[in-house]
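Below sits a lone chain in structure tokens, taken as the form predicted alone.
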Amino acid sequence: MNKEWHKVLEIIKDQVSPINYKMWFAKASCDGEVDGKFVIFVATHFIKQEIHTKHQDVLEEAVKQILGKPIPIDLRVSSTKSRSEENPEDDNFELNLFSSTPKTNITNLNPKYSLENFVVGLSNNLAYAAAQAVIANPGLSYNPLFLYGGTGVGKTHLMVGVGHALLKKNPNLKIIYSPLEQFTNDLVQGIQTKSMTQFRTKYRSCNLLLIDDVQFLSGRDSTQEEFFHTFNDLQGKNIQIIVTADRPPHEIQKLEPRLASRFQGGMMVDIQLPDFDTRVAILKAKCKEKGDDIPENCLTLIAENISTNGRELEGKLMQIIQTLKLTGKEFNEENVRFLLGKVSVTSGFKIDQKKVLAGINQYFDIKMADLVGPNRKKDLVRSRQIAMYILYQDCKLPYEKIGEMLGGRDHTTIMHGVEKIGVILNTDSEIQKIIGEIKQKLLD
């Protein structure tokens, strides 16, 4: 080996991870200074972009401590060594950083979450443009990348995007797709079962991990020092990192200062409620997807109306589209401003927070103090969760006070279930009916 480049990575080793060390310059090779450039000759083109792009401004650094000068860096791919016989193990050495994966690969991506879909406008472009990036460079353009912003804004679906878009490109990607409630769930089981080894291999061989819903970290300790490890593990392998919150880094309140420095160390993006043009757009695209040929004066009406996220919007627009069918009535302005009227969730209309509980109570026949006490039965898990959406979306009341309201229960847990019907009312027609007569009454 050049004496010059030994020198070089004596340097460089002590400037990078052990990890990046191995993966980039261990397997390099130098002619030393040719015609005023100093040339060195990696395996593939993938590592010469990792160096270039991460790594350069150590790597000239380093040179000119041992020649003692500044001097072009000249980066070349190696066409006369074979990767197999310098380590049999590094033939797909390209592959194994993103693209190695099982014969067989099957996701949890949701289907309906695709980038042809997804509807960009002032709110999102940005967004839109950082995950187009993430695509054309996984693991190098911005990782991670931190989507933030209020519930139904679609941060889910541009991440699960993102995540079929790579797929298209290779078949063959293992891809983790999991809410953190999901990730927590699967710790707890892995130490209750003494299987942390399995759970670690999950999580860390994978090609693309994507989390959502990572506010939910808050004050839980395990969990954030198990995610901490497994950010780390993959970053260090250039494995891309996209995750989504309802705030960002620094908002969620008992986040380790370690974790929220590494989201803030990739790309973080707002992503706003729609404006009324991508307002009208989202919903001319519902209709093309459902089939309904409605006038676009009355899709207007409704935008104009229903300033609130992408979710609730689609919502009232099924609703609408439902209680027409079944009454027969004509698709026209006067209609669909009457149902408008009856259930609005526009910013305009203000729910006494005090008539909620009683409401819910009294549709559902329940007592008031099985909503709010410590009974997990299913049924009234879903009153206590629409409770907890009125309270945040149309009465506009912090977390804290809702769990305050609702027994004294954590903010985390009235955040899991603001989220939980948000979710739920993006497809459950009984759900949207549920919670618009409900609306109703306490507007009455």
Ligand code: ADP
Given for the second form:
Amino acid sequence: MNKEWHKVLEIIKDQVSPINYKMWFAKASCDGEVDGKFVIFVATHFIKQEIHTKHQDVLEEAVKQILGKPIPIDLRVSSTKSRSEENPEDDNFELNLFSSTPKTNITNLNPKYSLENFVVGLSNNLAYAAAQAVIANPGLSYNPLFLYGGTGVGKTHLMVGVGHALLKKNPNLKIIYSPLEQFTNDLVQGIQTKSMTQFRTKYRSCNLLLIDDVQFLSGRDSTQEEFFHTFNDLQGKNIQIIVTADRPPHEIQKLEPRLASRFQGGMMVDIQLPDFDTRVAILKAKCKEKGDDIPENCLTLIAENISTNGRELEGKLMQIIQTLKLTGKEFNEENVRFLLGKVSVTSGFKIDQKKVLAGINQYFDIKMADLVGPNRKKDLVRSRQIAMYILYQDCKLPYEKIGEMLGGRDHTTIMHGVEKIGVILNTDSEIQKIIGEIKQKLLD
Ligand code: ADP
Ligand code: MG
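Moving on from the form predicted alone, kindly provide the form predicted in complex with adenosine-5'-diphosphate as a structure.
Complete assembly follows, chain above in first position.
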């Protein structure tokens, strides 16, 4: 592989989501600088267009950084020159697209998320009632069901719970649960491998379609187009669709009006942050699930101190249980209070957007010029992405505005940053902790 290209790829890898990297860049090849242009080969026009419209700035900046000068990019289409066969290690990048097609998707539904262990309270009883109506009359009562609410409030849990409940009623049901990212991947792969029929068969032959986090449709034109048709097809056949998002349709930027109106045409219901009683009940449910017997007064104490969402509650609970087990200490109020430290993230809190960047700089000990500047060092990139995430999730700023605040970055860069942290947050408790600490500091 061209040496410079290898370095460029290393930078890009840090800038875009893993999926985007695999889709658009991993298989490209490069001839380096030819007649004053940096020549890159991709396999299809579609890839070229996607890179051009969504990742041009990331690509240009990476090339500039490696070559030490700005240089025009010449993206060319050549299926023979792209690296699909050349590089066996790329096999790792193959996304296992249609492997789950013929089976029912039982394995696809997270077994942890059933309705039996979903706690119903004031914050989510409407959403729960709507879910029950869907279970009673799939495809007929509320189609689509659009669940929205902040991160960690139980949207995925409830949606997957409906899947389990319907599967119990009819074990032959073909259910597709797919985060929007997966739908996009499948689509891209369908286009690349000229297997759109397979793609359409997969998504249109199910009896229940669950699509998670549709806020990421924002600005993805081809995904929106295909999603619209999938949606119409299924709705026309009275097949139930459930989608989730972190906000209502009209607040999703760059969403085609026809899709927004489809979403609004069904039942839209939000899930709020859990109130105190619900928080205690969630903690109890988690203890029961994991077989931990924790005194009630300790759970109350945690619920008093963590008044945000289910994910943070669960995270803190696990952290406390682990620490106490490791140190052999007793599970009592005093020890729990000590471990809770000064966390007291309050519900309905609002972070002042003006403080965010300074707060991030202070936390990571970096300079503002570096945070908003072009440097792509890994740590800086991560700090920047965390800034994007907080400005987006907690300050509710649009991508464009965040881009401006961060030194004039393109909105797609912000979108990827937010998405990247969102994906990491699902599995990495360390980053959950970091973001929690930063937010706490911003509230102090
Ligand atoms: P979201 O999709 O809204 O970001 P999740 O559904 O992933 O949130 O929930 C985050 C975590 O919190 C999960 O472990 C989930 O089980 C838990 N949780 C959230 N709300 C509830 C609830 N009402 N009952 C039980 N667990 C909950
Ligand atoms: Mg979710």
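Numbering follows the first chain given and starts at 1. The shown structure was predicted, so the numbers you read here are calculated from the model rather than taken from an experiment. What we label the rigid core is the largest C-alpha set whose atoms superpose within 1.5 Å from one form to the other.
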Under a superposition restricted to the rigid core, does V356 display a Cα displacement of 2 angstroms or more between the two forms?
-> yes
Can we say the CA of I71 moves by at least 2 Å between the two forms when the core is superposed?
-> yes
